[in-house]
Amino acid sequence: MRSDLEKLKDEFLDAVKDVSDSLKLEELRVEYLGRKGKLSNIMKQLPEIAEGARKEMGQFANEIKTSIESSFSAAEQSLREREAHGKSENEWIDITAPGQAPEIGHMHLTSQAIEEVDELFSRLGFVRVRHPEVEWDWYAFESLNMPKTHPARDEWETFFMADGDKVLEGKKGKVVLTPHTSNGQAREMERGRIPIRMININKCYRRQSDVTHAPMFHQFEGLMIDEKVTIAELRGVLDFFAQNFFGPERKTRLRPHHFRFTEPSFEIDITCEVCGGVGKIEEIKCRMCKEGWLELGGAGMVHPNVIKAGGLDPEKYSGFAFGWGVERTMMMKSGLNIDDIRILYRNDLRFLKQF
């Protein structure tokens, strides 16, 4: 036994020499002087030894685990100290030098947009409001003159609402994505504040997609009602948002149109920015503007049936309404020189860090 004992303690010597990690060395502890270790299994001998030796050879079995519990923890501070020294040296950090700064991300292109559309507006005493997104059909159709056969109400273009097959139906007809802002103008009325001055800027929803259309967009929607209001006022409102949105160097166009909800009507149109306005780019027809003017949206006075709609008194009242997209109208400014909406949507950051 005493033999057994003496050639252990070499064998762990020998073996903690080798040791390189923390995780090894307890591997190492547990196979020697664990319950079941190599120094356990020797001691179960000691009861077969005659009595007179048994207590000498205790005494000697006590010295070898001491012996190796104190290589052991040698060993063990040892690799401490190795391991906190070569911590030191890789997780060195120089405590004087600037530290850096976490990215910080901005608002999105048109989300300035909107917020530069707003202040302009509120310039004028417009008051931003919102409306919902998920409407009925009488706020974003009947009312505002449009019959049940008009080609906008076809499930072609609008989005409708539907609770698997069927088609969500209340006391305000169906329920659907709003198509434009144009919804709040009956629900502004409604709340019978006179005058009104209303900027709506939301979300809406149609089923197209293009370089000039997207299935989700924003729109900005100006109503003003008030007694006696005319279209030079209107005029005056558009000229005064193009030359400080655009630019004194940009020119707009109304064009006469048909609209359910205006009489009479205008498309507002302003010259391209990335062609200049010619419709042309070296003799390539503009993918933008194909003649080297843009819609930007539409505008009137606002027809008597949705004045009327909307709880008022047409021979009392008067006013105009324009609508226009927040994308389109904010692609062209001056210098960005963006030819795909639907760019703005794609997340790429390459294209979004530059605004």
The other form holds:
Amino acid sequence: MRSDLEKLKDEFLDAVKDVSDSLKLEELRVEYLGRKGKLSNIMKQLPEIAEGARKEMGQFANEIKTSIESSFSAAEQSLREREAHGKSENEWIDITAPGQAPEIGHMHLTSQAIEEVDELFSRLGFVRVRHPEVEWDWYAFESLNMPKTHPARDEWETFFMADGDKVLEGKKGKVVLTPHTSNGQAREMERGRIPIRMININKCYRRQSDVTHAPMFHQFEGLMIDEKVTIAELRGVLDFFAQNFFGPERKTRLRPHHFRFTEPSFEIDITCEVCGGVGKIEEIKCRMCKEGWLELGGAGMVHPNVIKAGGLDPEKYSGFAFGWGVERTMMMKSGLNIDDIRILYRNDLRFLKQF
Ligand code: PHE
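Now that you have shown the form predicted on its own, what about the form predicted in complex with phenylalanine?
Starting with the chain above, the whole complex follows.
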């Protein structure tokens, strides 16, 4: 038994030398000194020792135990010191070093354009409003001189909301996601504050998705209503916008068109930037436009039926309206030639960070 004890001590001293972390050290302690450990295993021999020698052997075993314990404590102590030292070596921070600035984002391309449109029209006294995106059929169509079954409605590929009329209080027909911002016309007139100079910028939704159409896009809708508003005012406002948004050289033209809610109706074209409105560069057809003009969007003099639907007297009041796509207009300005308009809303930072 004596030699077993001595061997145990040597073995422990040997093992404890190599221990480099406190978890391993604890394992070692359990292995040697634990209740079912090596030492108590040896102690099981004690009763078999002759009575005369037993006491002495017990004392010897105690000495061995004490000596193992003290080298254990020593190892523990030096390990703790080493760990503390390692921390100060590895985990220091330089509090004088400059901090890491968080990455700061910026406004989306479309939001930038919206701000600019808003700012430009505000200089002419147009007030930005936001009329609902989730809307009754009445404001989106019927008030705009498009009765329930009128085929012109087909041009706005509209999303209807199932049971929408049960969700929105009051009953003005089915509920749609606004396919254009023209729903703001009757809504603004209903507020009854004349003269009206409104710019309604909002999201629009249409059931179309391809390289030139996103199912969600934005429009800005201008509406001016007062006594004796004429096409001359419409032209003035359009020219002001075109020259400030696109550049002082740009000109607009009105091309006859048809909308149910304006009479007369126009498409607004703007001179092409690439060819300067000529349509060709050194006898070669301009690659940007076809004949010197680019199409901006629709406009016209508000139809008397729409003024009536807005609760005003068409004998007394007249006005103009226009409604253009924000994305389209901003792409025409920047010359941004992207082969799929939907990339604007794919949240791909590689694209968005460029603007
Ligand atoms: N709402 C029309 C569209 O979405 C545009 C428009 C607005 C035309 C106002 C005339 C007047 O195409």
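For clarity, a rigid core is taken as the largest C-alpha set superposing within 1.5 Å between two forms. Numbering follows the first chain given and starts at 1. Predicted model only: the values in this text are computed from it and were never measured.
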**Message:** Quick check: residue 273 between the two forms - does its CA shift reach 2 Å or more after fitting the rigid core?
**Reply:** yes
**Message:** After a rigid core superposition, would you say the CA of residue 34 moves by 2 angstroms or more between the two forms, or not?
**Reply:** yes
